[in-house]
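Single chain ahead, written as structure tokens, the form predicted on its own.
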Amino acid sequence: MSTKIILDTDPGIDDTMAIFYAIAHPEIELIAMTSIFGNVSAKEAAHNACTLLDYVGVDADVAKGAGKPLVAEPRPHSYHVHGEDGFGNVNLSLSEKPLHELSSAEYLVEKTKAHPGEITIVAVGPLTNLALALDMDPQIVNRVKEVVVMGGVVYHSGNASPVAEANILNDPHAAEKVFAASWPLVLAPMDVTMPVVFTPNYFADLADAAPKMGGLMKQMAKFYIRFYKRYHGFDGCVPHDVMALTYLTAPGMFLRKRGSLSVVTEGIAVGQTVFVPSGKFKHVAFWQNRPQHDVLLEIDANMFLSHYFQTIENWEA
């Protein structure tokens, strides 16, 4: 039985890897994508989502989302990481597919009303759309099947500051609102993304096995890998966003721990994700009424590499 998902995304090269996985995996039904600012603008993200759907000949709704954070000053988009087009400057022909008439937040509210208990929201960008949906209809927490977020750091260092991951730092107030809500939520932080590296040889093999999806990812990855080599010192790139989806299809590759989450919203540690395992600091008033969520802390990297490759290869077989 497949899982119906709405993918909240800012494509983005690793977002592309996640979108292709969502399309390719037989246990995922991609019913829509909602765009958000981050790697590119929200408008560019929406059109990039449409472009990828056209590229693989798949249809799904695409709604345009928030273009700026709830409170914080907007940070620059990550063109230096993903290219001016978000796709590593590969110059894909942009889609003319029309966007949905509802905004991303409105779409999340209405779709979960139409399918209560059936939809999993997978958020792989800043969490502004989810926060706005909560403001529009707090009862959404009782209608979603699950919320899975790629973002934050628990024990790992950050990639946007010493303590913050980019998705969370791009809208810390939204992330705090989402983590304070009582919906069933799973966080896939950098602790489980950074151990996985796609090398140039991996992309070459994937392009041979799956020329459509793998071939495009190989082209995009050239730009992405140059960024990683310059800033992280290794020959490859990390497919961050895919982890939120593989949790749905292969949860056994992760070590999961339950606890409460919060986000620092001001000061030098702004954007830091704070995780308190269940049973800890019960004497501190702030943590006594926080909802319990699941956090992924370890991953079987070799299992992931094999699983992702096979998923993409099988789709084109």
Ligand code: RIB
Contents of the next structure:
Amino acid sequence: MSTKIILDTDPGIDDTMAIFYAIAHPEIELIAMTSIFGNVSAKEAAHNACTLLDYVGVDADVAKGAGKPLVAEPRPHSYHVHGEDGFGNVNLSLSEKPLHELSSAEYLVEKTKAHPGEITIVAVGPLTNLALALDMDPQIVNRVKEVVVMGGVVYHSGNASPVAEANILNDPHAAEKVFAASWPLVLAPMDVTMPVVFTPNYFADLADAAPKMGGLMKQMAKFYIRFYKRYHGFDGCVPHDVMALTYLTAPGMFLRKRGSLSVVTEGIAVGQTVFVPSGKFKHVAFWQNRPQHDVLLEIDANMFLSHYFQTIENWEA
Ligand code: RIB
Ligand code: CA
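Starting from the form predicted on its own shown above, please give the structure in the form predicted in complex with ligand RIB.
Shown next: the complete complex, the earlier chain at its head.
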């Protein structure tokens, strides 16, 4: 049986890798994408989502989301990581597909009303749309099947500050609201994304095996890999956002731990995700009534690499 998902996304090169995976995997039904600011603006993200759908000849709703954080000052978009177009400057022809009339947050509220208990929200950008949906209709927590978030760090260091990952730092107040809500939530932090590296050779093989999706990812990745070389010092790139989806299709690849999450919203550690495993710090009032979520802490990177390759290859076979 396939899982109906709404992908909340800021495409973005690794978002593209996730979008292609969602389209290619037979157990995922991508019913919509809701855009959010982050790698690019919310408007660019929405049009990029449409462009990718057109590129592979697939249809799904696309709604435009929040353009700035709830409270924090907006941070610059990541054009230096993902290129001026969010796609590594590959000059894809832009889509003319119209956007959905509802905003991303309204779309999340309405779609979960129409399909109670059926929809999994996979969020791979800042969590502002999800926080706005919670404000609009707190009952959404009882209607979603699951929420899976790519973001944060548990024992790993950050990529946007020494202790913060970019999606969480881009809207720490939204992330805190989302983690404080009682919905079934799974976090895929950098602890499970950084061990997976797509190398130039991996892209070359993928482009040979699957020219449509693999060929485009190989082109886009050139820009992304240049950033990784400068910033992280290795020859390859990390497909962060895909991990939130592979948790749904291949959960056995991950080591998972239950506990509570919170986000620092002020000061030098702003954007830091704090994870307290179940049963620990019960004497501290703050953690006593905090909802329990699942956090992914380890990944079998080799299994992931062949699983991703196979999924994309099979779609084009
Ligand atoms: O830190 C990685 C995350 O930030 C990914 O979602 C990437 O696309 C950017 O949004
Ligand atoms: Ca993203």
